[in-house]
Structures are given as structure tokens and as C-alpha cells.
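Encoded as C-alpha cells, the following chain is the form predicted on its own, with no partner shown.
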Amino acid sequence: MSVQAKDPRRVGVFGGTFDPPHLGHLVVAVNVLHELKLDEVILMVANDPWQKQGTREISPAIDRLALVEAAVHGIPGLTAGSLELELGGPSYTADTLEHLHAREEHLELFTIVGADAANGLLTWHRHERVSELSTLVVVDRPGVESALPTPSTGCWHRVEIPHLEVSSSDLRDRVNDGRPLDFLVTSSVLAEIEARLMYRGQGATA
């Protein structure tokens, strides 16, 4: 008697610094989970972003994860990814999609980007390896002609999702300003960064 193969379960990875975590965030994540038909979609938390080191001052990585679980919560398909923080030291996508396919057999991932990201692809840390491992999936606005990425660079998809004027950096200034966060993150979100004293006294950030 033949054993059918189990079906790789799909999932997205969308990477980020959460400083903090806003309704564009999870705009991006439940649209790809929908269009997609992925199973789940993880947040997954830098736990050093290499790429903005010396820019500014970054949350510690303990309080940004518990701003993006209490973003998820309570929504079917998203999850908070703390991998990277178990890992430690700078995050490179290629080692975090490694280590999620050395952990679960049957799994097809997708690595979620913006159009801008997409585009400096060929710098990221071990580029080639992120094309072998994942299907990079591109997010930007409908109508929006941007730049995609070459077929050097593996498979992907394009999804449109709808564009939100808000921003990580806007917010720590909103919140270093005393100006409201209602309606650009969750509610549950605003009581971490109350509770946790965030973004106060940082001054302009990037």
C-alpha cells in the first residue's frame, strides 16, 4: 500500500525591524496569506538588522517582538517570528530560511519584500541561497510600475495590496512628539509601547 506524500505546508516570511509594528505591516501579511492561499504568514523579528546598523537607535529586540505578537493576536494565518532572536547576532534571511526548513520537512516558503527591497536583492547577505530556498514574493500599489526583479533571481510573484501613508519612523516621532498612534497600530500594540515606555526621548529618527 502506497503512502501519498504530505503536501508542503506554504508559508510566508516577512522580515522587518517592527519599530514598531503598524496596520501597513499586517495590510501586507493577510493580503499575501489571502492571494497567495499560504497557510500562515510569520512576522519574523530582526533581532540585529544589518542593514540599519548606525542609522539610529533600535528598540531592543525583546520589546519589538512582543509589539508584533500583540499585533497578531487574535488573527487567523499571522504569527510572530522569534527565530532570529534564538539565532542572535546580525539576521540574514538566508540562515533564517535555512534554519525553518531544517526544522519542518515539508515546507515551501515565501519571502515577503517590498518593491524597494526587492530591488537591492543582489546585495543581500548569500542572495542566491534566498532564491533557492524561497519564492520571493514582491508587495507594492496597484497601478504602481516598479522596477521587479530580474529572472536571475529566481521565482516570485507580484501582489498588490492597498498603500497606507504610514511609517515605522513617523511613529516613533509621533510617540517621542506625544501626538496620537490611534488607528495606525492596533490598540493592543499602543498599550505595549505605553507599557514599555517606547520611543520617548529619541528626537527625528530614520
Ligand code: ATP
The other form holds:
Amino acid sequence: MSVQAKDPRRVGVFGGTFDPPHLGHLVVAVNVLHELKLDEVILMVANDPWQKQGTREISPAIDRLALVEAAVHGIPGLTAGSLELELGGPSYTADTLEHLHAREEHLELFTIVGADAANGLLTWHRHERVSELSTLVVVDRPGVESALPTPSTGCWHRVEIPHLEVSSSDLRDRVNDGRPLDFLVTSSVLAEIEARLMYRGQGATA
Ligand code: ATP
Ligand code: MG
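Please supply the coordinates for the form predicted in complex with adenosine-5'-triphosphate, as a counterpart to the form predicted on its own shown previously.
Then the entire complex follows, led off by the chain already shown.
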């Protein structure tokens, strides 16, 4: 009797600092999930976003993970990724993809990035490995001129999404200034930010 090969599970890895996660992130995740018929999109929380270190105060990874868990709660296909916290140290997408492959045999991986992140892709640690292990998925980001990935970034897709000019930097400034976050983050994320007293008295961020 022949054993039929199982179709690989199609999983999107959407990495970020998520400090905090906002509607821009969720709109990216649900639209890529839908367009590419993925089984899951993991919002992968960076343990140590090494390229941001020294530029500003970064909230503890455990708090950012709790916010992402609140953000994806009840949204089919979206999950919060804690793998980079478990691995510890600086977070490199190449390592993350290797661990995901090691944990699950039949997996087809997609690395999802906004245009700003895509433009910086060649500065990533072992970026060639990211292209070997996954298909790159690029989404537009308002205000960012998109330099298309070069041939060295391998196979890639562009997914059209509604353009939402929301950023975590602006949201942190809003909390600091006492301006509302309503409708820019989910109400569950807002409740977590308030309960954890996050982003107060940090001064403006660039
Ligand atoms: P910060 O202002 O602190 O850099 P951010 O809003 O850029 O925060 P990140 O956690 O840095 O959020 O981004 C994670 C990923 O989400 C990146 O690939 C980024 O390009 C993408 N992204 C963030 N906001 C948007 C948005 N509004 N539209 C499209 N992509 C986005
Ligand atoms: Mg950013």
C-alpha cells in the first residue's frame, strides 16, 4: 500500500518587536493568511531586537508577548510566537526558521515583512538562509519607498493590504502624552498596556 505524502503546513512568520502590537500588524497578518491560503501566521515576538538596541528603551519581551497574545486572541489562524523568547539572546530570523523546521517535519515557511523591514533585509544575520528556508512576503507600508528585494533575496511575493499609517513608535508617544490609543490597538491590548503601566514617562521616541 502506498503512503500518500502529506501536504506541508503553510506557515507565515511575521516577526517584530510589537512594542505594542497594533491594527497595522493585524491587518498584515490576516490579509497574508487569506491571500496565500496559509494555515497559520505566527506573530513572532523578538526576544532581543538587536538592530533596535541602543536606539530606545525596549519593553521586556514577556510584556510584549502578553500584548501579542491579547491581540491575536480569538482571531482564527493567528498565533503569538514565543520561540525567540525560549531561545533567548538576540533574535535572528534564520535561527527561528531553522528551529521551526526542526520542530515540525512538513512545513512550508513564509517570512512576512513590511516594506521598511524588506529594505533592510540584506543587513539581517544570515539573510541568505532566510531566503533558503522560506518564501519572502512583502507588504507596503505608508510613507516607505519600497526598494524591491534584489535577486539575492530569492523567491518572494507582494501582498496588497489596506494602507494603515499606524506605528508602535507613535502609539508609545501617545501613551506618554495621554492621547488615546482607541481603535489603533484592540481593546484587549489597550487593557494589557494599562494593567502593566507600559509606555508612561518614556519621552518621545524617534
Ligand atoms: P516601531 O515604530 O517601534 O518600529 P512598528 O510599528 O514598525 O514599530 P515593528 O514591530 O517594528 O512595528 O514591525 C514589525 C513588522 O510589521 C515589520 O515588518 C514592519 O514593517 C511591519 N509593520 C508595522 N506596522 C505596519 C503597518 N502599519 N503596515 C504594514 N506593515 C507594518
Ligand atoms: Mg518598526
